[in-house]
Partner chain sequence: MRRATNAVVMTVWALVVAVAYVVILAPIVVLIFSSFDGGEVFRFPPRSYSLRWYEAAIRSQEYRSSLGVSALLATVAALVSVVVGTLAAYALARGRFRGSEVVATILLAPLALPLIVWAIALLQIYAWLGISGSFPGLFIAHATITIPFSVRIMTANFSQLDPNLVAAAVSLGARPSVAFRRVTLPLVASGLVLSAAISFLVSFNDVIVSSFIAGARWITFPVRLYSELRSEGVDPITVAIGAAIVAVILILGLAGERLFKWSRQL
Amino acid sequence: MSRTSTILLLAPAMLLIGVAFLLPFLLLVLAGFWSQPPGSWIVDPTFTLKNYARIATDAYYVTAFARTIWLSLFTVAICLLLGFPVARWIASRRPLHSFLAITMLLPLVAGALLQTLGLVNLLSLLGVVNGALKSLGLIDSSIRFLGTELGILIGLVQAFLPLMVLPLATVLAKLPKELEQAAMSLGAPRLAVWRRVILPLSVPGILAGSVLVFCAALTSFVTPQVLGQGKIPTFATIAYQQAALVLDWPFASALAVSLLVILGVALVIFAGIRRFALRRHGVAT
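May I see the structure of the chain on its own, in the form predicted together with its partner chain?
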């Protein structure tokens, strides 16, 4: 294929993604160092670190960032606990495995917002969960899920569990069944087989799933906004506030860049854990 035709084939996509997608990111980085006098809509493009100083020192933003991070970590942990048995079931070709695998795709295709709507009906004071618990006599007054961190956590797990299960199932499906059988036939107790064979070999899948869930939860917007009912500020909701309601564009940009930095640091840490775990267990990548 000639050089010209390659360029022509790639041009429309590169133009759209380059100009409409990557250029705005560049502008964000620049704008984060600009400022906007209070009450004015005119941006002052002289270099300043004011926005970042405000994010790092104002307790409101520090707490919101910290909350977003621990909510994401909890989401990863719960997804791992729920997702590992599911992934192993799917990978082990037990009955129903292909049905279970396809069902796992559902939350990814059904639309985040429509499922959040379902969650609101499920978790509201007069909702299904409270109704069921009351009719079972387990609680007297309704539990408040909406507008709390617990509600957001449930929403995040519901939305992102597939991101843990799918990569994990792919890795587990590739493990040769003979390894386990060999360990068992050589007399290893079940627990030892798990600790020394199954878990070390599934580390790449666990980490791949964790990275996906963590990044998705950290940047999630709809779930905290709707299930938190505006009472629980997380990164995405305060960034939206600044960008769309307060209209402080330089500050919103600085918030967005801070999130990218946190994501980058998280990815480096995950890569470090991966290298450490693989070396320790002597598993080749």
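In this text, the rigid core denotes the largest set of C-alpha atoms whose superposition between the two forms falls within 1.5 Å. This is a predicted model, so every value here is computed, not measured. Positions refer to the first chain, counted from 1. First, how it differs from the form predicted alone.
Once you line up the core between the two forms, the Cα of residue 9 ends up 2 Å or more from where it was. In the core-superposed comparison between the two forms, residue 264 has its Cα shifted by less than 2 Å.
Following the display of the form predicted together with its partner chain, present the structure of the form predicted alone.
Lone chain follows.
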């Protein structure tokens, strides 16, 4: 196939990407440097850094930024702790591996809104969780989950746990069983086998799942908005409020671009951690 034919075949797709993605993205970046006078819907296209200065200096937005980061990191940590045993179990059921992987994906297919609304019923003051804890005698009065950071964290873990389990299960399924048997035959206890053999070889899956969960939690909007009940602002919910309620599009654009920058920095950090971890454990990149 000639070069001209290749270009002609790719032209419609490239045009679609340019019109549907690149142009709106460039407009988003450009709008972040515009301004909108208070009480007015007229956008001033004069170049300014006021929006970014406001994000960096206002304690409200700095706190929301810190909250978004720590919620994302805690989500990664909890998903890893809960997901590793599940991934190990799925990987050990090789005939059912594909079926179990599809089962893990089903909650993602249903969408974040349905899952979050289900959690609202479970975590409410009169919900199933509080009712079960009271029946077991563990608590005397209902625990408030909704409208708290704890409730949001539970929702994020429930929503994005499959993103941690699937990469881990894929990596663990490829490990030969003979590795564990060989290590144990040499006198290594199970904990040492897990620490010296299984864990180093599962580093690619751990890092891949961590990146997926962190990015998803960082940019999540539905779960913090619904479970937080508008009381716990995160970067994504603030950007929505500024765009849909306040109608300050330049500031909302600056918030969105800031979130993308944070996401890019996080990906660079994860890439560095991945490179270091793989070299540390002698795994080929």
